[in-house]
Structures are given as structure tokens and as C-alpha cells.
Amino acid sequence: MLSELEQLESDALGQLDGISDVDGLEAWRIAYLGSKGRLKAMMPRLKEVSREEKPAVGKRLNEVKKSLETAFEARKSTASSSASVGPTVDVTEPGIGGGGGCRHVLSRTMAEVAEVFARMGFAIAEGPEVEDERHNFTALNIPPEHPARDEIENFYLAGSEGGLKLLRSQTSTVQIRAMEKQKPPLRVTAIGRVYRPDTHDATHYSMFHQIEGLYIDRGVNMVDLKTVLFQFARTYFGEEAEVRMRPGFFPFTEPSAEIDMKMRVKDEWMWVELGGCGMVHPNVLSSAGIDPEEYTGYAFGLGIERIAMRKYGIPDLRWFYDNDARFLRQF
């Protein structure tokens, strides 16, 4: 297989050095560079090579693909300044109107959550997106030896000031802080950007959003929450929307469940995670300075990519964030 790159190589090389015009150049690319080109159609053919050759077959494979790219680049751009000079366009025509603008999905589906739950009592909390390991962490009831607390599960600031900081992984951060400012009855919710380094795929990505729900008073039980949750799907999805909650742990709710909805994913229906949810746990109320012997409460906190992803048919979170305006024009 390294003798035929070699004999690829040349040939392409070869062939480049004869081609003055700009439609030949395109035609050369596509038989060599093109997705159906040859040099694509020798890749999957690395299977075939022993365990042994495979590094330096592959090592070549990118050598040669590298070579013929330089090669392309160098001879398009003398191509383009030797072609004859004059307009390809007639100028005298009307221009072309731009198209309007709109809002972004996100953008868009972050507003109507935000509304929903406005009209059920909840006001808006806020909060900053590099936070402190206390309200990240210690004041969620997240032990200092919690496995949420690794380097490998945030993004940590290097050098930071007043003590370790980090980019926000949860929407929770901001429960406890709307608990230091404001005693119960507090009922609110946060919405915003969190990060964490996942591997991204089709539902997971390194910068995602949520909303964060949190209701403190006086006998608020597990039954409220599930009541505002499977109203908020009801009203913003339909009264077809298939909503699920099935036991979970969390350090900071106590008792825990995740929430589930059924939504397309690549052609397949299957249940989805939108989120996590639970009675606040008493010592996070403890910390925010609140007494879990007079009140309870319920958190919960929703990916907003997922709930677009549901309400739009959308198969594959990564769109969101490659900036096609022809997708995004869609909303």
C-alpha cells in the first residue's frame, strides 16, 4: 500500500503540473481530494494492513494528503492570478435582498420555558458563570472526595483569585444563591449556560443550557413537584407528551428522580433525560441559612437543548451550535 501512495502521489503531482485553467483544477481535485476522490477510496483500505505496518501506512496516508492539498492551494492561487481579468457578474443588475434575521432556536425556546413556568409563580434568579467551589459544591452538599468534583468533570480556572474557581456546571449554584438573599416563601427559577467537558455526540455537548426550578414553604411535598412538571410538559409540548420519572440520587435532593420524555432520536423513539429533580435536601437548606424543621422544598433543573430538540424534532444537539443559517432560518 506504500508503493501505491508513492505511484498516487506522483500521478497527482504529476498530472497538477499540467493544468493552467480553473475548471481543470476543480476537476482534479474532486479525482484525487473529492469525497469519492482516490485518495478517500484508499483509506478504508488501512483494515488490510498488518497490526505492524498500519503507523506508518497511516503516518503516509495524511503525508500524502497534506502534499496534495499544498500542492492544490499553491497551483489555484497561481491559476487565479493568471486568468484573464474582467467581471464575472453584470453589475448593472438589482442587487439581491438580504434575508430577515430571527431569533436562535435557543434563544427562542429558552424565552417560552421561562414563560411557562412565569405564569405558574416562578420569577427569574440569576447568577454568574464562574463560580466558587461553595456554591457550586460545598453548599449543594457535595462532599469535598465527590467524584463531581474532578478535574476530568469541570472546567477549572487556572490562577484564579479569592479562592478555586470554575465554570459553572449546574443552574444550582443559583438556587443557593436566590436561598442567601431572599427567606421563604421563595419560589424562582434560573435559566443559563452550565459547562461540562462531555464528549460531544448527539445529546451531549461541552457548553449546554438549563433551567433551574426551586420552590421553599411550609409543607411542599414530592407531589408538587411532580405536579409542575408534568404540567409544564403538558402545556408546552401537549396533552400528548409522554413524560416519565423514575428514581435517582443527587447530594443535594433528597428524595431524588430523573425526568424523562420520549422524543425522536435518528429515526428511533426512545426515553431522553431532560433532567434531574427532588426535594431540597436539609442540609442545603441548612447552608443557605433556612430550617429544615420549618420548611421543605423542591428543585429541578431541565437541558434546554433537549426540550428544543422534543419540541422541534431536531435528532441531533450538535446542530444547534454549528451556525447554519440555513437550519437556524428553519425557527
Second form
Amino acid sequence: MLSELEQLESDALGQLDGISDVDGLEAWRIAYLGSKGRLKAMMPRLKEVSREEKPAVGKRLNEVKKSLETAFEARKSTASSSASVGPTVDVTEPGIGGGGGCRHVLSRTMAEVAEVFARMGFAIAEGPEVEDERHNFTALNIPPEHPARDEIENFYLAGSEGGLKLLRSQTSTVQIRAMEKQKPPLRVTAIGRVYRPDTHDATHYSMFHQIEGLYIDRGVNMVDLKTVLFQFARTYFGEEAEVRMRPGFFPFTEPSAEIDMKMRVKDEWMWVELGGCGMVHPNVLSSAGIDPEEYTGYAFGLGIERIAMRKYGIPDLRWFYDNDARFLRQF
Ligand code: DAH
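Okay, that's the form predicted on its own, but what's the structure of the form predicted in complex with 3,4-dihydroxyphenylalanine (DAH)?
Entire complex below, previous chain first.
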């Protein structure tokens, strides 16, 4: 009887291995563990066994029963978990598109522009968007009575602790922060948002982006500045890019220049101002603790939106902020 029990166990487990569907499992349970199953049928035969053998056979009977029950439960749980996923997922079915987004054209432009300057040796500098008067004006040689400080030209923050604060109106603030942090030689760009209460039109918005450049070392001059700007224009816009510099005025540079680029606005080619530049004013160097007798430097600030408009032929600056997916998806 012991050998019959062995046989039964190996038959049962062998068969169970090949079953994966719920109906097959139930048939197996009935055949082996059911009230008329093969195991039950062995029970009465315990009577035939001699007294000495009875404990051993009885024990074996129980063991086989346990082993079949355990194997059955294990099989059932894997079959039912695969059954619940199985038929409902058709892996050959084409998926439903997630409608993946794309990078905003301005983020893309900023990354591209930063990369061009990075290749020319400019590191990345950063500064906060909420600034104090010192970094936005005073250290940049903008005197207290200067119209650039006017309330209608800036977003001053009410109730600022520790002195008047404002949303920075230019990334030139980062020039000061970079000079405070690092002694020359210093070559950085800073890209970010600036804020001015301008009326929105095709070329103005109350929030926009600038890239600031600053290079300070011994013997830096205006030719270095012109070279780097022309190099940028040609690298980014192509060899045919037209750029011009004309005299300008900024309190923080002397001499100062405006940078224009020829671009298409509503089917018309015109010179559009991209920003300003110049040689860093000695007062600015001094206010950041750099000796103007020893070091000179140049600085420039360009509008990112205008660069993107020129690069991608976008006629209206407001489109960047309308959030119309039909526009944004094109880039
Ligand atoms: N900060 C100026 C503006 O927002 C732009 C500018 C002009 C930046 C001359 C400079 C510079 O670094 O040298 O209009």
C-alpha cells in the first residue's frame, strides 16, 4: 500500500504540473482530493494493513493528502492571477497614444543659445528673480534719480523685508552676483526671466527672457566683444545673419552699443534691436570689489524672445505665452 501511495502522489503531482486553466484544476481536485477521489478510495484499505504497519501507512496517507492539497492551492493561485490578466490584455493591439508633449520653443531656444556660448568658453551663472535695489540698480551704476528706477517701469514688491525688493528688470543683476562670487578671470552667461510693466504687443510683454554675458580679465577690449557677438550670430542664425552695432547708452557700460539684427516682421525685413552691450563701467567693477585699473571686461544682454522670433520666423511675441498647442507643437 505504501508503494501505491507513492504512485498516487507522483501521478497527481505530475498531472497537476500540466494544468493551467481553472476547469482543469477543478477536474484534478475531484479526481484526487474529492469525496470519490483516488485518495479517499485508499482510506478503507487501511483496515487491510497489519497492525505493525498501520501507523506508518496512516502517517504516509496524511502526508500525501497534505502534499496534494498544498500543491493544488499553489497551482490555483498562479492560475487565477494569470487568468485575470490573460484574456483582457491583447498585446498585439495598437496602443492609444499618450499625446506626448514637446519642449517649449523658448526653453529650446535658451538651451541652444547657452550651448553656443558654452562652446565659446562661457560658464553658466545664476541669480534670483526677486532682487534688491543694489543688484538691480545701485551696483550697476544706476543712480537713485534714474528713470529706470521709476515705479511705473518696475514691479516693486509691497512690504519687502530688509529693503525694497522687485522682480528683476534685467539679467544684468547676475553680473554683480557673479563678480561677488568669483575673482577674474570670469566668463559667464546667465539666462532667465525678467519683468517690466510693458503693454503687450507684437514685440513687448510684461515678462520675458534675457541672456546676459560677462567677460572680465586683463586687457579685454571692444574687439573681443564684437567678435563674440558676431560669432554667436553667425553660429546660431547662419553665415548670412546680418548684425550691426551702433552707439548706445547704458549706465553700466562705457562705451555702450546696441546690437541689431535684420529680421522679418509681418513680411517686412527690418532691423530689430536684440539687446545692448559695452565695456563694463569702472564703477561697476569697483562696486563688486574688482580693481578697474587692473581688469577690464565686456558685457551684453540679449532678448531671448527676439532671438527665437528671428530663428523660427515667429511674427508675434505674444504667441509664446498664449499656450496654444497648435503653435507650440510645431517646434
Ligand atoms: N540690461 C540691459 C537691458 O535690459 C541690456 C544690456 C545692455 C545688458 C548692455 C548688458 C549691457 O550687459 O552691457 O536693456
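Computed from a predicted model, the values in this text were never measured in an experiment. Residue numbers count along the first chain shown, from 1. Throughout, rigid core stands for the largest set of C-alpha atoms superposing within 1.5 Å between the two forms.
So, does residue 281 move by 2 Å or more at the CA between these two forms, with the core held fixed?
Stays below the 2 Å threshold, so no.
I want to check residue 291: does it shift between these two forms by 2 Å or more at the Cα, with the core superposed?
Comparing forms between these two forms, the residue 291 CA shifts below 2 Å.
Tell me whether residue 317 is among the residues that move between these two forms (Cα shift of 2 angstroms or more, core superposed).
No, its C-alpha moves less than 2 Å.
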